[in-house]
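First, one chain by itself in structure tokens, the form predicted on its own.
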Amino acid sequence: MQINQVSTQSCQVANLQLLSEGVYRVILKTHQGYFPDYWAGQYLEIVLTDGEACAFSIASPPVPGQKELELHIQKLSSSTNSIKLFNALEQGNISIRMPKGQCFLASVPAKPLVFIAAGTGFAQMKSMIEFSLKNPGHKDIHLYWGARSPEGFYMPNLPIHWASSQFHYHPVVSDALEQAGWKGRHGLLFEAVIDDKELIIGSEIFISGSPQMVYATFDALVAKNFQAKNIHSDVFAYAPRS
């Protein structure tokens, strides 16, 4: 498979859009024609004034001629990076490096796609879901969304909007209390999804999120007889195990 050729150009940040949480969605517009081309799944990096890059998964599904791309960032008010990122975003003109990332969609495959996120890791899974659902032939497509508070889901009516007779979606809080009125799924992301086992076990899964998050998930998965080989992130590569 013919891996796309990383560049790097100048972009217009077209929109700042605060979501919920301190994530915002963040449009950014190409002087240069198109965007490179890239798969559903891959990352970008803005390049800061000094140099140090920042990687953010792409939320859109590559199209011909794109001309836009979103991006999902939450903004950390303790974070120095954070806040220069934020800086240099409402200046309005960034540089971007792309695309970057081994796990992705080139393709839907003739078998269930189980999308597991923590946070902002949906934007990731938002570009490969609606690549997918823009397949005829695909299979079922369950997403796992986790969030610490109902707050958290800071696009909540876009699962929903994507529901259907073979898109599943499971929202799953981690700190739910009482008073904040949630009826839905609650505990450790990974938990729900070996809850679902017999209705999953034969997919492939993709998993967004912190290195400590993600291999949990994968040990707890490994442990249920999920096939390791089966499992995709990017944390194996930018954050293998020793």
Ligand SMILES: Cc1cc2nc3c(=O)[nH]c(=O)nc-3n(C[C@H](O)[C@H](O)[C@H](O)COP(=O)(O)OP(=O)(O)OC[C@H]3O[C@@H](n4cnc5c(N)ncnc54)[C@H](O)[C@@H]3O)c2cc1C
Given for the second form:
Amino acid sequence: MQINQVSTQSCQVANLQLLSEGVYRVILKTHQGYFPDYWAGQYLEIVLTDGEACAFSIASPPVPGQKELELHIQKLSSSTNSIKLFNALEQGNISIRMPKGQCFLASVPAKPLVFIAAGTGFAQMKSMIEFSLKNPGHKDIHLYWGARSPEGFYMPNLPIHWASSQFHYHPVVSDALEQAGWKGRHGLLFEAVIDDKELIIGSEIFISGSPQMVYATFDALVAKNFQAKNIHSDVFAYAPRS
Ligand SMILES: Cc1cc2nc3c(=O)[nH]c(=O)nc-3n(C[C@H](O)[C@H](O)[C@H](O)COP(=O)(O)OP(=O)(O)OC[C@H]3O[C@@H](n4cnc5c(N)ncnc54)[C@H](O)[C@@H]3O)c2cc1C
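The structure above corresponds to the form predicted on its own; please give the structure of the form predicted together with the ligand next.
Shown next: the complete complex, the earlier chain at its head.
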């Protein structure tokens, strides 16, 4: 497996579309014609004018001669970086560094796959799921997507579109919102995963979200005898436990 070298590209923001709950779908086109090769699950950094870099998972699966990239970016009014970033996106030209990250699929394992995503953690999972679904040899795939409210599932129809006898979608709302008419599962995301232990034990497990969410999920799964060596996340590399 080849790890591709990181390079810097200047890009045009071809589309900036508000989906839901402050999450935007961003489409980038590179002035160089094609994006560098990357693996499903990797991320890029958008370099701000002051040199600071913001990381975002690449939501599109890799294809040869990639002309467009999709990102899912949450606008955070409390974050200076996020405000600077959206100013740059609205102006239409940005600089990116890619590919980054060691939590990816270079090929589809001959094992069931479990993807656990909080909020925009869905972006990384979308790339790996679409890559896996294209491979006829894939085993069962489970997506656990967690959000505080049903509106947090900012692409609600896509996992339903993926559904098949081998793709299983488990949306989980963390706040009990009877008034919102949510009839699905609610509670903590890792509790839903543990409830399904018999179904998914022995799978390769990928977790995406904040470091706090990833470590809480990892600890809960390991305490229930899921094997640590089968659990993967970028967080283990960029925010190691001291
Ligand atoms: C490897 C990586 C991938 C990321 N991918 C995305 C993404 O696809 N979409 C997005 O909107 N933000 C993503 N983020 C967060 C994003 O980089 C920051 O929100 C942004 O840079 C603003 O910076 P900040 O320092 O103000 O926020 P930070 O304090 O760095 O983070 C703000 C928010 O981002 C969330 N966050 C942190 N890590 C991740 C992650 N891996 N995936 C998803 N959310 C995360 C946190 O829970 C928090 O709510 C990612 C971060 C990292 C490290």
